[in-house]
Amino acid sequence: MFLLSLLGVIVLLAFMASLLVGRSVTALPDLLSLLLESEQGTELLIFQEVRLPRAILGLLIGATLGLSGAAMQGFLRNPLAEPGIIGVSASASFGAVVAFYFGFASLFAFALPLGGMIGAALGVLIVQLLAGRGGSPLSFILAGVAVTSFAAALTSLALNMAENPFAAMEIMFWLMGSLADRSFDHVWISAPFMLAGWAILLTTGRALDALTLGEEAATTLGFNLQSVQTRLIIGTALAVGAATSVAGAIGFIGLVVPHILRRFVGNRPGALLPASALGGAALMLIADVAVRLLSPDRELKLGVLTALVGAPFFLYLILRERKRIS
């Protein structure tokens, strides 16, 4: 309970920082006075239409990545697993790229997120068909790797075949991941799917705790592992697919956050789920504030920053594992 309370405070502080930091930093008293004003000035409009939806999306997407990463690691019993392992991130990215490539994104505002969510749904469906109903965790991982590789190859093909270099550049920038220029339209279209995904993933907590004793023990305790796998796939597809469709590919949060928090919950996967959701939200909001402070004139892409931080952490995990084995 103390850990969740502490993480909740950190999330609240990071959310407030996200509201106050932009091209110009707003002091908290100034923000409060803006909210109390009866007239809507430019500064209040920027707060309501730019910073607030960006902060909300940062919270939702960070929580999604942290929660789904913890669920994936608990089910596969692999501390190196993360949400993209079942191909949902790559498939969502490809779906959005299709919307870019064929010009749907310029026809109506929701084409990009809808394309991403459709791509995520198709990718996860293919993974489920490849792994089979009684598939082992290994077949589940291999199917995810196959779908991820194929979706990445199709994305590269679309970039290679793009006739307009500006369109290719726009696709590349989107794939780097960012919360810039997002509005409440993106919140309304993605939030219901992310919240539905959370609700499904949180139901797997007790089963994940039982899985630490082994598959046979979990089955003996009355848990249907096929049902758990299906809920995990559907929940991850809904949440991560919606997150990727509005913000692009943002990596390593789903890998790093569960690793940092696991020791504080006694290595219990069920307890790690809500903690990782809060931790992911905090890390996402802090990273989004950092990109605005580090490069205010030409904002650094959020996915680039998380990769710069996450890759060394991943290397540290590999070296620690080698040391443990030797």
Contents of the next structure:
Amino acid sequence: MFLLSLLGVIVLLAFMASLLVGRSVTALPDLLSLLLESEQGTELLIFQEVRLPRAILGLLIGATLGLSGAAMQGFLRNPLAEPGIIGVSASASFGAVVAFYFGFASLFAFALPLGGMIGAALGVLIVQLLAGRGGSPLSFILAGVAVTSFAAALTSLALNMAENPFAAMEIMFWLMGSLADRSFDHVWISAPFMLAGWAILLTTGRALDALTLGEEAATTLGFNLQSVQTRLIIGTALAVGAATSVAGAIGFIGLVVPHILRRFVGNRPGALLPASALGGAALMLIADVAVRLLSPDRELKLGVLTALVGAPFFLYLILRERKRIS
Amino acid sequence: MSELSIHSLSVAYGRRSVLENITLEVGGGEIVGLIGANGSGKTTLLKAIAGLLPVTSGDILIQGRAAAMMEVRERAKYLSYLPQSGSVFWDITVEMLVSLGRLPHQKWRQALTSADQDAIHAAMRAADVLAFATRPISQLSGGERSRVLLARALASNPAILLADEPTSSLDPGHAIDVMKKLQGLAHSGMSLIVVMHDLTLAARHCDRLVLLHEKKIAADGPPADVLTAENLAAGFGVRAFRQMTEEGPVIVPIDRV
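Mind sharing the form predicted together with the partner chain? What's above is the form predicted alone.
Let us now look at the entire complex, which starts with that chain.
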């Protein structure tokens, strides 16, 4: 409980920071007086239309990545699993790239996230069909790898065939993952899917605890693993599909956050779910503040930063783990 | 009424038949030792009863109710299964691990009740693991770990316990302790099927032995009746030193027949 409260406070502070930091840093008292004035100034407009949706998306997407990463690691009983392992990120990216490629993205604003979600749904449907009713983690991982590879290949094909270098650049930038220039429209279209995904994923906690003892013991403890797998796939598809659709692929948060927090919850996979959701939200908000502070002029892409910091940090975690074991 | 009734049960892995026409009754308060050579189908039989394997034909009744009609969660309240492989994937504490045994009785999102806590404590005392309740699993020896897993299986207060070689990684002292404990649980009303390879231990602590051989039950009865020279030769392909002592039978395999 203490851990969850602490993480909650960190999320709150990071959310405030995300509201105050941008091309211009607003001091907290200024923001308060802004909000109290009835006049519609530019600063208020920036706050309402730019920073607030950006901070909300950071919170929602970070929590999505942390939660689904923890659920995936618990289900597969593998600390190296991440939300993208079932192919949802790659197929959502491909769906968005299709929207770019055929020019839907310039026709209407919702085309990108919509394309992403359709891509995610199709990808996950294929994984579910391939993984079958066996409920074995191995066939599940293999199906995810197959869908990820195929979606990535199709994305490369789209880049390859892009008519002009600017279209290719635009796609590349989008794929890097970012929260810049997102509006409340993005919040409204993605939030319901993310919240529904969370609700489904949070039902798997007890089953994930039971899976600590292996699949047979978990079954005899009264859990239908087929249903657990289906809930996991649908929950991840909804939440991560929606997240990727509005922000592009943002790596390492779903992998690193459960890894860091695991020992603070006594290694219990069920208790890790809410902790990891809060931790993911905090890390995402902090990273998004960092990209704005690090290069205010030519903004560093969020996905690039998380990978740049995340990969060496993950290496450090692995080395420390090895040291502890030996 | 038997706690567990198995009628004409057949189980196959794909086309390969593993068990054929098994009929077995286990009464309340009875401890049945399941013996047989490697590959004779002992684990398959336990898994079929636990609902982990599809049944080709036949019926399994738990307290008179068809197991096939029971939800997994319903079945988990009556029946506890202790697998042979004691894999534990995350390094949780002993107490947390044993508390997982209460999952079949816990309501949705409900924390452990005082009844749960009592059952967990009793199970830990029964398996003699209270001394290291707060230690993480990774810091236990193989034998300590298998006792912890036994405590987990007992924590649900099952009517039927299926244990696959619960003594195989234990020293002689703890093996005897565990068998006495299982016998004690039987005397208090639990029904047990225990897969065993130590025939002396099986003979001394089980009410009944069931010998599996060539997919079928080759012998079923009191230990002394089952562990005959003929049955040992047929079931295991060994001849053994057999002696009835004041403290029960002693069976030591000597050589292949």
